[in-house]
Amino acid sequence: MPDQNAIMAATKSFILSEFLEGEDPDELTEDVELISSGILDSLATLKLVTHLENTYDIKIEAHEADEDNLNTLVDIAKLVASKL
């Protein structure tokens, strides 16, 4: 089972070359803001949340899909190291 460590550099990896394409790997920091400033919309939402489902084998729920659980690296490490 991955650490949460491990689980923030897979999805900062799959951030940069889904959405951040050719931007600083240095900037895009654990607690970088994803949703609240734009860098994920609803769609790269729902292509985040597929991607987690897809590596992780875990189940989020529609209700869990959102700035609460998925702004940070760190949120996202934490909700998805939960479903494991």
Contents of the next structure:
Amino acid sequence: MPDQNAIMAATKSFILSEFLEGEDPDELTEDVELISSGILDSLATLKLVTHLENTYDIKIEAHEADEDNLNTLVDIAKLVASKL
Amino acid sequence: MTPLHRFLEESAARRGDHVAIVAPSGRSIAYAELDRLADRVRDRLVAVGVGRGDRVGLFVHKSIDTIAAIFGILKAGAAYVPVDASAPAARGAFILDDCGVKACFVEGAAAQALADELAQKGASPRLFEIETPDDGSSLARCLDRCDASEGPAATRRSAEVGPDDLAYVLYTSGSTGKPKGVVLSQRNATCFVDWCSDVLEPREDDRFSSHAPFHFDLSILDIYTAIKHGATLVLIDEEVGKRPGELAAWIERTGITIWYSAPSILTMLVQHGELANRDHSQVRIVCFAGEVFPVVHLRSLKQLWPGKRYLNLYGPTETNVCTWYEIPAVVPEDRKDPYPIGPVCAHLRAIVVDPDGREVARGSEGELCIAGPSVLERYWNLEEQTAKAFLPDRTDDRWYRTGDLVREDADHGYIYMGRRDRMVKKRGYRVELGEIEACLYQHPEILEAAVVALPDEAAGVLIRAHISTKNGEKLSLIKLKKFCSERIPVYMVPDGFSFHALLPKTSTDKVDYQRLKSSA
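So that was the form predicted on its own. Now I'd like the form predicted in complex with the partner chain, please.
Below is the entire complex, every chain and molecule, led by the chain shown above.
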């Protein structure tokens, strides 16, 4: 079972390749605010949720797919790990 | 003319026990109670010196508190200025200062940031803090605190306002980098609401959706048509409104019967809302406006939601809805062209003109211009832009230039062809690409910035910024997006950035936008 660090690393490469093409990976630190800063808009957030559900075979409820649970890589890893 | 606040007073007198508003939490308020709360707002505003012609700001998310404040402001004879409470406080403070609000209702979480920004501008409107807006109780407590510290406010009568009195000022994206305020009067508002009555034929058991935020002109239909007819207004939380699964559940649970939103929201519901698993049979009218609805998604929606009226409404904030088209019962399988925006509304007149302002032959392409009682009074404090917004040299009427290119079809009214300037619609939001460029030029490292919009099936458009930097090095996308999100609303933040040594130029040394568009 992947731990939180592994989830964070995998999610980071997904976000870099899908939504931040050309970005220096070092800039995407674990506390960068993804949703409140507009890096992920609502459609990108939906895409991310679908990716997480398929990759980890989990179900993210509609009410969980928000800024509170998905705003940083740390938040995302915590949410995913809690469902594994 | 019946002023807007009378809609509430008359419905409260007629059916005081009926539910007027459902809040995002599911809690609700009846007409009589809503009217009493709005009366208290009026009395407090009058006590602090607000009167006819004044402006009062709203920096609050959608809630029963907000609606009560709106009607209280109108009862005091003032105009309300709703500001995007999700946007940076600096932008809100600019708007509130620009139109010189005398007072402002502000959400607890944003109160300090807004007060600081206003103080920096030397503005000091009276701030009313609504801690946690939802079911009206926060507003009531705010008024209680005023009563306790300043003594009870005397009971007043609602102001006697006429058709020329201001009702609200709605700020839209401005091409020069500053939002501009569209000034709308009681006449502008009420003639539009009367038109809604004629077309929608609302019933007292209708439940109107309120999807658009209140600084968006779509909200005028939702709020005032519902209240005028003593129906129920169902507020949709702005975050839920972006999440298709939850939104579909909310529509079912609250029994919405008349829907109104930008098409992109309906597209999102079709694609991700699992509509086939929901019972939305109670919805009877679906209105959409703000951008083109791709036929492929409209067809899917009609299959998932059969047996309803579908109305394509068109109009900028400056006129509200000015043309409309009822989608036929069957959308043919082979239809690819979007539906027309339709004929002009009964209370307005339309002409199509060439770049010199001369009417074109019927059926030729040109700019749509609108005259009649819903056409804006002016832009706030922008005389030059106001003058440019109307056709010059016409003595017969004030013809507002929409900036939209159309051609007239003999059978179906107007067909939308495109824009004559750099305004685009993204998910129904009006975006001036120039405002984004002005934001980027504030960045200390940026030498040149040019922003283009590219068509996109899901979002309507994607916004891409082309940039050259002073030291020739790329900037971090994350830092750039963060920089933008602190200055402009999130929906205006570019989706992508491209870096150039220098931006391509035309032979006259202007930025070559055509080349940037095709390169992206």
